[in-house]
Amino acid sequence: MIGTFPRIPSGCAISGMMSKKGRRMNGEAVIKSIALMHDRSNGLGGGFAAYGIYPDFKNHYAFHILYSSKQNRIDTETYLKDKFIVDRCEPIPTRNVDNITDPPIIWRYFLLVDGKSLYDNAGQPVDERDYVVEAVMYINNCLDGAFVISSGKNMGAFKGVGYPEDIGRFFCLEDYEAYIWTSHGRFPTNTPGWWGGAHPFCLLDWSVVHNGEISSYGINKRYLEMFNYRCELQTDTEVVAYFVDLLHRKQGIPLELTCKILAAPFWQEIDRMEPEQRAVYTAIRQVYGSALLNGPFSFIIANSRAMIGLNDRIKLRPMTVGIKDDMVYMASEESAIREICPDLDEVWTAEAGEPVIAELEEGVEV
């Protein structure tokens, strides 16, 4: 099926919007934005990540899971009930959309971790988020026909095979309200078009949408496996979600420096730096060489308090940023921003390898 489409290396579309004041907006605007870039995708993948959509369950881990069969669901629910307190489980609401065919079984679960579970076999305490990550990895890798597509608190991913505007209607996104929305229209060039391989890729409250290709996927994947992250979703972008979790959450590296690890400066640029800065970036290249992402890319990375735009060091993929009052917009094309906000206060093209980080204002609770 994929072979019937011409290879367009610059394909894929990304778009994101965020209120720095934490104001929640329904999914209409982000659907309109990504739909404007319809011709950048080919119907083999679309998806959205939304933050703030479950205020009544904001302290729960919201697992969105795709199943191939009813038995896969039964087996996975047995595992979930053993690992978590399951306060609510239900199908994710969808509607019939002509262009969305043969969807999997799609459910969501609102989970709490029993504090008694947070000890290993030696009686040592385990970080709650590591416990959740371990469960996600087990489901995705050990339970047949089950794939966790998001696992964060007060957020969720909605994705599948189809054009993004059709996926948005399929999941009834006009009924959800979020203070951060990100979206993706996919044009896969060397990986399969399937429901679990659509973007965004998520872990805990991280989500990643990506335009481009990661040619370093092999070494990136092997490096992450040393830290018990398993890549099984058949799409290179999966490594980015795991890298930001490893580097920022687990190792405590600031967001900006995490981005500089993923899109590290060239050696000739490092050689021209002042001695103190040169020492820092030399260490980054030496210690985190296997976390460096090669290839053309532009990402929108989000978590519960930030939205980040990042290009590769040669800027082989586009990224435009716009601001209006407390709203921050990022997209592959300026037109996709102006489609939903014609009168911007500022607009610019993101620089190669330099992250654009938008964060919630201090004191904003979500």
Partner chain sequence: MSVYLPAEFNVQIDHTLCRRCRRCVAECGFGTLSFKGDKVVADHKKCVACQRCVSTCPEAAINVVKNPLAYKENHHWTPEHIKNLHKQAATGGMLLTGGGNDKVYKSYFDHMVLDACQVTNPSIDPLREPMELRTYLGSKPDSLEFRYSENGEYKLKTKLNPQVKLDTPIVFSAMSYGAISLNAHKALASAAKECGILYNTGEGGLHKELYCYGENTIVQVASGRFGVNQEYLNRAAVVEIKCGQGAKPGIGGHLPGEKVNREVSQTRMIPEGSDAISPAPHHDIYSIEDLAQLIYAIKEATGYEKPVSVKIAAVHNVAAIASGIARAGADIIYLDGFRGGTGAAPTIIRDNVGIPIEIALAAVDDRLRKEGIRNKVSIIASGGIRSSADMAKAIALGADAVAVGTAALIAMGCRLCQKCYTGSCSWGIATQRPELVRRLNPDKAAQCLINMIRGWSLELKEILGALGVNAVESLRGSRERLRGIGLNETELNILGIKPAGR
Second form
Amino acid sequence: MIGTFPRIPSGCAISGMMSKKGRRMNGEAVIKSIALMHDRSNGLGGGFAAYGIYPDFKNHYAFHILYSSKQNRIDTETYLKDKFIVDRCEPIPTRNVDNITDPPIIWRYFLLVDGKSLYDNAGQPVDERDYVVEAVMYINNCLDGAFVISSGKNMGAFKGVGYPEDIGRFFCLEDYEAYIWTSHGRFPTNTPGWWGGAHPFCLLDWSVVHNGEISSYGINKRYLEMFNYRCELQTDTEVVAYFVDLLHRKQGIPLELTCKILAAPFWQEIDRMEPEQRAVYTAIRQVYGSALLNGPFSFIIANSRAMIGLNDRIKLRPMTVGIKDDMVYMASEESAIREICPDLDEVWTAEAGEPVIAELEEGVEV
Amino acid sequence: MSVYLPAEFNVQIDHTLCRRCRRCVAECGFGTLSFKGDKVVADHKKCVACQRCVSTCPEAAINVVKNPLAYKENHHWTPEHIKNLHKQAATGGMLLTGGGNDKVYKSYFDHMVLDACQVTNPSIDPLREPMELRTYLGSKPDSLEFRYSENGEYKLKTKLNPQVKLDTPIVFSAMSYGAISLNAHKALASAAKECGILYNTGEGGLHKELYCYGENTIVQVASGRFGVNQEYLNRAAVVEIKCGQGAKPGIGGHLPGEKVNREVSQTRMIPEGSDAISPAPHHDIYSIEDLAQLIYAIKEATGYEKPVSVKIAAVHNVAAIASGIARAGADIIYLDGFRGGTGAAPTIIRDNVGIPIEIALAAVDDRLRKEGIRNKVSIIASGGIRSSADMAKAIALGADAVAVGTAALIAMGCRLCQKCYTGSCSWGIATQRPELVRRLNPDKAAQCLINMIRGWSLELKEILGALGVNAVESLRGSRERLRGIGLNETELNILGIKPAGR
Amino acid sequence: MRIDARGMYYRDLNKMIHQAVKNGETEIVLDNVNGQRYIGTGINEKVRITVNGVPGNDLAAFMNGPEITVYANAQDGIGNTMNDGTVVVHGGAGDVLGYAMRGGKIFIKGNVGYRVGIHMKEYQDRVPAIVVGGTAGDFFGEYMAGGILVVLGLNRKPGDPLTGDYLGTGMHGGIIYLRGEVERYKLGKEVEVFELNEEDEKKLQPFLEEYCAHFGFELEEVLSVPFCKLLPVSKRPYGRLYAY
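In place of the form predicted on its own, output the structure of the form predicted in complex with its partner chain.
What follows is the whole complex; the chain from before opens it.
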């Protein structure tokens, strides 16, 4: 892995947009939106997640990987070839931007899993996605100088050290078309100078951009470790991606309740509920206390069919939601939405602990 | 052969202040003071520094000081060793003591500091904002299942094992009726009810007058099975199998016959005046599968409606033992460190056997997590928890709740003279002598306990607020919020914390 | 009511039994029992349970009323902390029989294992009793604090000792009646051997009669060998252990 960094507290800006009809748009708008909130970041991190960008490879796991050196790349590719069918690999196109210096080597890989690999040592079948997660964990924790920044199908993360608008131009995002874009501008309070530490944080097709700090990180991390998630990167955002993977994908908990685990209602509210709802939320607090995200946060979490905005349960961070036709916008500030869509049908501020879930309309194939 | 043993303490009476009311003579449970001629005189040898006379003298005319008698200085043969040897030479018996291990072992609580938020993440003001301490003890599943109902709501599909609610993550430690007085038990029980927490009967049975506190009661099943029957088990909120005690790991309990008066005999369900012996071990537990058998015998007897706790002393191999207990079906593991108190224990055992709770707790929590079974059990940590700071640190190390025994006794008036085994407690706590028991007003003592729990809870809320979290589960096991000071690398490693500055 | 217990897990079987008792059944016959634990546990009613087969460990643990008859050998831990009721075993029984038993009666036709009747205690009108038809293993009546233990040694093979070693170790209450003599070296330090007096005979007789009735022995034959009894020397065997 690329060194061990202490956890870096940070303040931030986030912005996301989604077409519920699956219409794809290039990266100009999202860059414009996040750029408006320039003063919420300090130039030490910016990034984007984009869904729908690789229609020609939509059944492949698209790995975006940062390398410290050519040798690290060669070693990692040996591992990838051993674990996957590598259908295509190439450097991710970038352009020179004044403020972006000293980037790592950045490649992408389109991978398939050979069905024959999906058995463990005891001959038991292994879930393909668990297999991919394990490979990501292995590269990030065990291979020197390599870091997988995204690993989902038909999506990818683009991130680095710099202001988000500069990072966007560096990665030529105007050349990509996506139906969901999320973005992040970072304000870390010291300088890690590490590209992997920028947001979004991704696993499979989950991506998370995050404003705030998770004060419960210590226990969240230890809880996830029990389920074999290794949180070596010390970014608190990482735990959110793992939680949605664990709770929603692996344990089958509906998205809405997954959010209610992460930002659980207060006992005072639970005690006033009707008996059946009280049973639901009491059990959630009893069983998933270690998954409660405590401290100030607003997130935009996305996967290939949904974009979710979530605030902490006492709403210490801002989040505005806007709707225009099939478009849903979420951002730290309303102005960041108005900048790209002045004429909204509806606009409101998200409530504490209440998830805003935007999903692709039924029947929309992406 | 009797030996001359100098007094440990000197009772100083200011005869110019003394108004000869003789209250002190009556107050001393140890017979130290008497009225001779025209003044109070002290038999210094009998004084244990329980400070009852000092505290009750209306003229503040009494002071108790350490006897300045000097032994020849010797760092190896301390005065304590010399005194104990003389005692044994005279009696040929085992040295007996009460209270917890008071030796100068390192206190790890005193080498850990808590974190607080500054600027980059905010602290929370507990006076204004919600701050949740509610804690549930019981075995939790790894995941929940829900079903979507017609009316558009999610309903719970998973049936959880029994969970017991604590309004604040504290329980009172096991102290049996017999070791302490009925008034002390009443105080603990009613305070537990008022505070929404639990008290623990210890192994001495459950007095009928305390049946009404069942929802706040942990009943113990120890090797002697005193007072254990269907009703006893079913009155309780939690049933606890006592396998060990921090003050005397591997050693059983023994209530001498003279303390088994009529009332004690009723709750223990044994004849008056007979010794109540509950040796280690349980004779139906000689291996871990036997523990599982007893756990399920209790579950069968209580209709699977109550969590079953297993209390063990913190010993070297505690992590592996705890793992076995979790896998044997216990809902709660109650870990008692070597500072834990006792009504009576051989001094040599109390002072030399077992390990600190901080270390044991860290090792157990780690082990259970590594094995992926931490959710299966709640952990109660005890053994020398002195303050809300110790409690917060224990929770950060991984405890679901802490148990307090000695602290609760002190709140009720105990001065920690460590003579519980004599049955002469001047404060009416560790005694069955009616004239002494009467001194402890159960309502007033309960109020003291309630005040202490309230104070600790307020402090815990302040700590959580400073940490920027508003629910105790966000501190639980969050060792990231602890730092070590003055600990070596191995100690830090075992505790799973970083040194201050990292 | 009859329940075929073949292949049933104990939790399901006991649930059925509890439900039957709740429904007012007073006679329950369990066929094909083999290893199911905790039969009779948690039942407070005076129902009759017949066990055909070998019951599992902790039969009648915490039991409080029922009368259980077992037509087979029984395993370990019978009558653990039992409060009331009767257990009759038409065979032998294993270790730790009647541990901390506080009331009720247990009759074993044959031999019993180690640590039988330990921590047995009596309280007021509750005087637990165990009658062993055959022989008993080591640590019989250890830490006994009350109640009555009887060992008859019937149908012994030549050379079989009546009891094992460490007999009545730590005993500080209750009575042990032995049919025959006991070697002194087998005794725990805390007990002494005495002859039976009239009161003893009155006390013992009903248990012997009941034993004979259960298993078809002749009372005369049982009484043909003189009994002795063990009593604790002190209620406080460990009084002088400590230096205060």
